[in-house]
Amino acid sequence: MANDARTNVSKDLSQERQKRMIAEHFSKLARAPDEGRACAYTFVPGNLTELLNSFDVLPVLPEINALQSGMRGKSRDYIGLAEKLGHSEDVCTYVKCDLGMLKSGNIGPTGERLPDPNLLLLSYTGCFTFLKWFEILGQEYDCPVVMLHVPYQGDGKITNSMRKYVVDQLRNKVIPQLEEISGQPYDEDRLKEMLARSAQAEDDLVYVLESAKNKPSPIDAYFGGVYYIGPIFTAFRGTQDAVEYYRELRAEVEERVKLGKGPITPEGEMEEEKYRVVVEGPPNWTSFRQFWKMFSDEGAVVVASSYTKVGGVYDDGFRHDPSRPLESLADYCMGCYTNLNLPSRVDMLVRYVEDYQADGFLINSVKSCNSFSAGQLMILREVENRTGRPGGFVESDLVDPRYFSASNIKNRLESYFQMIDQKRERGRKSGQGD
């Protein structure tokens, strides 16, 4: 274990490794222009990290820049600047934060400037905001824009024609453009090696996420989960760094299961697990630690979440497959959570509530995120009806601190956990009566 002197909270070695990995990646980005390395701006859902890495093209992810800005207390000023430039209050705050950051020098979380893109690579996976976001960035940068159009899973399944449609775009549009900006030919054998490493890391990630089925859960699959998914959802999928990180993380979690330990929280190790909940929706980043502490103070552990599936629903069985590289990338893009229809999302969340023996289901509705927020009240009713477990609803935002009301959220959470207690008590009395 390593110790964080600022908070006096112990950190697992895997978390220290992850911090070093991400810091090194941002340093690589800062050096990229001088070293002649190409960079592609792209998004987390449906990203083509292995394909980019096979060309030695460095990925830059605007959502990650925005959430990092939120956690560092810089998003308020960035958003304010974007709104002064004419962007509406109702626009996704990730977009406004990213634009404000760009206009303020594009300084990344390590204090170094991010490079201008050589390519804007848009993988459309269910979030229509991405389209407008890259349209705006296309006006700011002198570089090509390539859109990989990913069919929506309207019927809840991937067909051969959908797969072929994506593969054809990869062959005829994406790969030629990557060859042009990198000066390297497409190397399918190298891509296959990376996909094999991805599958290896994905196996270990699924073990970690499914370890929450234990009682007590050794992890928090929402707040803690955002650290676990970081490398595989961003710049490291397909790398040996990712393989080693997830191997180390799995070993740590296996040890926690063996010892019957609960998750690490902002205040250290949780002593008693009182509530097990499933959470839908992204977290708030500007008050991330405070939000997490509201749960841990109540003894509430998030045992499964939809947010940790935005970059891949691996616990449904999908793995990147080196034997069919481009088809596998196509399936990955189409299978991200934001590209699933509402019935599929409900089915997934119901399964989580039941398989992880959750006491309830909670939604964090994000004001400016239509991709998640659309249909959430319907999802809440359906999950409640099908599982019989109580649902709860809180509201915040991604990176706009104006829409995080700590007292309001705390009151709602306290009321929600009291509702779970009351339901338990009624069940206990009913059992005694029988």
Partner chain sequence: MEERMSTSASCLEGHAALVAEAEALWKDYSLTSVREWKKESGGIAIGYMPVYVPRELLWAQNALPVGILGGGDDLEIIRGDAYYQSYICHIPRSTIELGLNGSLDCLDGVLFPATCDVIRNLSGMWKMQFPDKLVRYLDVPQDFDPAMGGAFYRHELQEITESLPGIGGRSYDEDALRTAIQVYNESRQAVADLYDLRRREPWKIPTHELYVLLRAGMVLPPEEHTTMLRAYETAVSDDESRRPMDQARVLITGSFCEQPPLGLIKTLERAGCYIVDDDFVQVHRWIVGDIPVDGDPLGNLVTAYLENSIESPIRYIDDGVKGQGLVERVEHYGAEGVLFCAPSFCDPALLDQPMAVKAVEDAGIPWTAFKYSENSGQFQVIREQAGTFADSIKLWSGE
Second form
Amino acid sequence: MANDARTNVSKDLSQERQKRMIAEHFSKLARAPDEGRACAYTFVPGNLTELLNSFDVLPVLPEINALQSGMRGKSRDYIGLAEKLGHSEDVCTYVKCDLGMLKSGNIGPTGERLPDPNLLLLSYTGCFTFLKWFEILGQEYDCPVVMLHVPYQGDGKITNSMRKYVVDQLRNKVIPQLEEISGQPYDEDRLKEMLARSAQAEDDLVYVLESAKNKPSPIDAYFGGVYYIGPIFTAFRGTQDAVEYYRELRAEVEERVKLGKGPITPEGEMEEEKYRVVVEGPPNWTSFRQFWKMFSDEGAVVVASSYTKVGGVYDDGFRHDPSRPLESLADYCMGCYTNLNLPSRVDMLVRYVEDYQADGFLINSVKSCNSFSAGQLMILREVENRTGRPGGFVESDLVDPRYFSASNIKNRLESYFQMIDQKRERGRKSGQGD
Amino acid sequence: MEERMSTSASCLEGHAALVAEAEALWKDYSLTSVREWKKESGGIAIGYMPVYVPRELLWAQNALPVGILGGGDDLEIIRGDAYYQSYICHIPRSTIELGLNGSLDCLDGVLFPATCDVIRNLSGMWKMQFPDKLVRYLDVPQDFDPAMGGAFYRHELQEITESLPGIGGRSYDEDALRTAIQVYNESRQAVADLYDLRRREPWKIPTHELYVLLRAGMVLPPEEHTTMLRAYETAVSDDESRRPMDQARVLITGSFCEQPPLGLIKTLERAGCYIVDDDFVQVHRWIVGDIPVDGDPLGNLVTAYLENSIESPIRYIDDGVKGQGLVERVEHYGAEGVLFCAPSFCDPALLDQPMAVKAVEDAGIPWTAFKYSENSGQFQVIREQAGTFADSIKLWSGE
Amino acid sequence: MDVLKYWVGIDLGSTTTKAVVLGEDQTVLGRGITNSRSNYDVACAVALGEALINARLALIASTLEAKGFAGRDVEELLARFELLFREQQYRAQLSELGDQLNAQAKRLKVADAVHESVGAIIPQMAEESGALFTPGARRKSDFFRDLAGSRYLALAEEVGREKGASFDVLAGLFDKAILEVENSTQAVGTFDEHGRRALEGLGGDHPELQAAVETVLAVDLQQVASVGTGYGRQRLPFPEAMIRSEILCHGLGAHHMFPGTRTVLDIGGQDTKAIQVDEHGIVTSFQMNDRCAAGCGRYLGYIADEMNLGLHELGPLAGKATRKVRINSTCTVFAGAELRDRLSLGEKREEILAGLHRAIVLRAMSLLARSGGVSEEFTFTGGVAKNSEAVKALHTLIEENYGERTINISPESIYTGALGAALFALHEALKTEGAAA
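Could you drop in the structure for the form predicted in complex with its partner chain? We only have the form predicted on its own so far.
Time for the whole complex; same chain goes first.
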């Protein structure tokens, strides 16, 4: 989801490929108005990339633009501008960052201007703010908005009624709207081909994420993980590029496993895996490298994270399924992490702590995102109680640099890792009969 | 001595007594009246969070709907803060506090409607904290097509009706639902009449009284509440001592979930404002007008939701202009200005506000904005702000 | 020559720096404290110097005791000796202050009247120093900066007026000079020097004390290892391996003071920590306040300033209240406005204060709940633990929410972190020894 943090180290082929894919996509976007290609703005959770691509409609993801603005040091000004325009300091900084970017010329992460949308595809999945976000954008652009209401898994399951609701909306609202803006008829066979490719890439992604069960883990499943999920969470799911990217990535990771290597961090290869942790919550983007370094300096590897499931949960067995195209898109939407209820989220985190043999788990609680954050303190306690392993809690924000206090976070992380150390030492002593 | 006592007692029989009674019901956070109702009727009680749930459905199955609107400024938060970071609004803390301190023990279940992510996540927390109770997230549709959103919503409602008998409610019965719809039509009408009277003669119905009466409706059985509202209406209509004053007519918006403390409402009135429309305790006014009793009652509830609910920041607007409903309300209620009055950290209200402000500005309506928390204790800044706003409106209209 | 090995823990806090010196058997030999300053190395050195002085003073006492000298007379004698010792320290720093003031005055080319004023103030302060350190005399602070500062400024006003020197210039000189004094490790002098002078100052014939002082002076104190902690720990002059988080140090320190402790609450100036420890003092979970400092010690500082009271006066005043005003926000930003508003509404100061203390403790209660609650035995540390009203509110709330609990508060609670650090230094050394063996 981010493309510029690991510039210091020798690049893997997969990384080069991802960079190329992203650059190409943004250049396509820049050319879109001239070439008469339609584009749709939409969200990462519950994105319908295959469906859009089956109409040759280009997706633009404002969340990704916002996080890129955060990484490129632009978000402070963008947020400031939106607040000047009357947006509250209390609300989501992705929205304000996006709006500030729009009001500053809508220059995307590659320095090229983003095209205006032909459609705002409001996939209302797991986040109430999405709804308001596109109402706000709806006032800025003269284009249709299509609302896809994805019901929440309040009882921790997907019912037929929920599935039918989503499929009906896809069939009766989303597809007709896409036909209209693209001028192309719905081509289900084309969609099926794409979904088959999605499933292929998803298999490889799951292999990569689950490779962290090895000791040492060959990957960092949070800081590194955000790169691995990039293509499949954004514009490339269902494309041949994505299939090749994940095949390549998988091969690279297999190689690392064979050699018993640890993850690559901004500071180079991690020599010693001292702590294995599970992380809940999105990262901070404005100080992404600094935040990562606070882990890698301590020898801490994130072996599993919930954030790498916001654009789809695949390690529970779900795959896009060409034999039931719209149904599987519906299930995909409803299965995204922030669309799960809190007991399901706790179950997932407990499973991660156990399956990945983590020493503990950490929550990065971001001010912006109530969908993630409301209830995290209870999640903390539940996971602690059920796994018996220590939980840690740090607070920051997505893209508002005013909410990243490096000394505060470092202090907590250090205390946390030292606590694990001390416990281990004690464990060893009592193991020796002390 | 005896004579004097009887005089004051007769005074208290008027609106003051009703308001006092309503306030006592509201401020009894341990829900004594609900406990008593359960004992007498053999029914069950189902709590619900803001903003909207179809109470008819519960009432039809002998379940008393009990509105949970937080702990206001009365409740000291001892445990609730352990569950929430400082950047999350206040209502879930006080609600958890009420849950943990046993105040809500008499509820057999709680419904959490799709108001925002905080209320949504609270439903999961409730499931974990109170595994023996019925806990349901009520996903109200954001698609308003009867065949899609309508069908989905109907299914959601059916699931509720099916879940109630298992915890002591009656089983679903169409006639009982028709009766319940009629009961709530009367309730809605009584509320609408009071709002209408306040629109015409705001001096007759101070909002700090109306508000308290609406809160009583969170715990009272609907017929009793309607009786109370009608009695109040008669009492204030007859009270000639309430005379018009030179106050600015304002509309309040943004307070549809976490409620402002009563002190804030009083502060606004003392600062020179007649509140002529608001979105407090909004479940009473979510559906506009009567819901048909004849025909398929469940279908009628669904249709009312899809077609006759008000414009709200928590409801997606797929056509029409954002804020249009607000401007229409300003006109209908003869408001001279709008007070955007939202709780701190309230995503729906605060994200909506710039769009609504634009609509209000485009219509040439004066506005001002401030934030509160349900337990705010200090209103000095708001008092000055609202006072200045009221004065400027009066100057403006005086010209 | 006797050799005494010691281990050091340094806690570099936002307002004060503390040092604890431990002996091999984990007994505390001495404690030292100084105000934190821009130069961290010096703050550490000064705190350690103080701790070593206290260690030697304690050694003198124990030497006397071992030889059978005990009782009130001996205690009084020791107390007088210590006061004379402190006076010597004070005078040494004062002399350094005088030199620095003159140097600054020369550098800034101030008016003659200023030179003359400085020339008059410092000798007068030296003359008064005896009275400052007589038995029973009250000193507002133990830090030279505070002690000398308040007297200097009073005299600057008086003498300056007499001699026609600007008070602002004199005060400005002090601000610069005191930094130099504080940033010099020499200024406090050595135990030898002050100890002998103090002995002379005692007058009379005290052979037993003299012998004890000589014995202790002959002891060679040898530092084996030191560990640093505290908010500024990253800037301490320690290798990384010898730095521990203050959470761990607080847990271990509290465990050492009260071995039954399972829950520790520390309310400091900038942050509040709730810590759970096991039977070995090892931290099992912890929570800290979020980025907002509401409800920390600093908040009480704002309130004290706003009410024009000393920090230590808040608790006793609040204790006089018969009812409490409910305070729903402990936001430091709004503290002043909220207070003025309440006062203007006619609420009584003590009742507002009582409410404020409860509100602060409520914030701490939620951190305690987040960290896992309050176990059977509970230890309260940090500056706010000295506040009687906060302690009272804590007792009430803990009893209401968790039932009867043992609550420990040590008079030395400010040293909890440093003590934990010193214990880590000792453990680390033992571990290395064990590994070598």
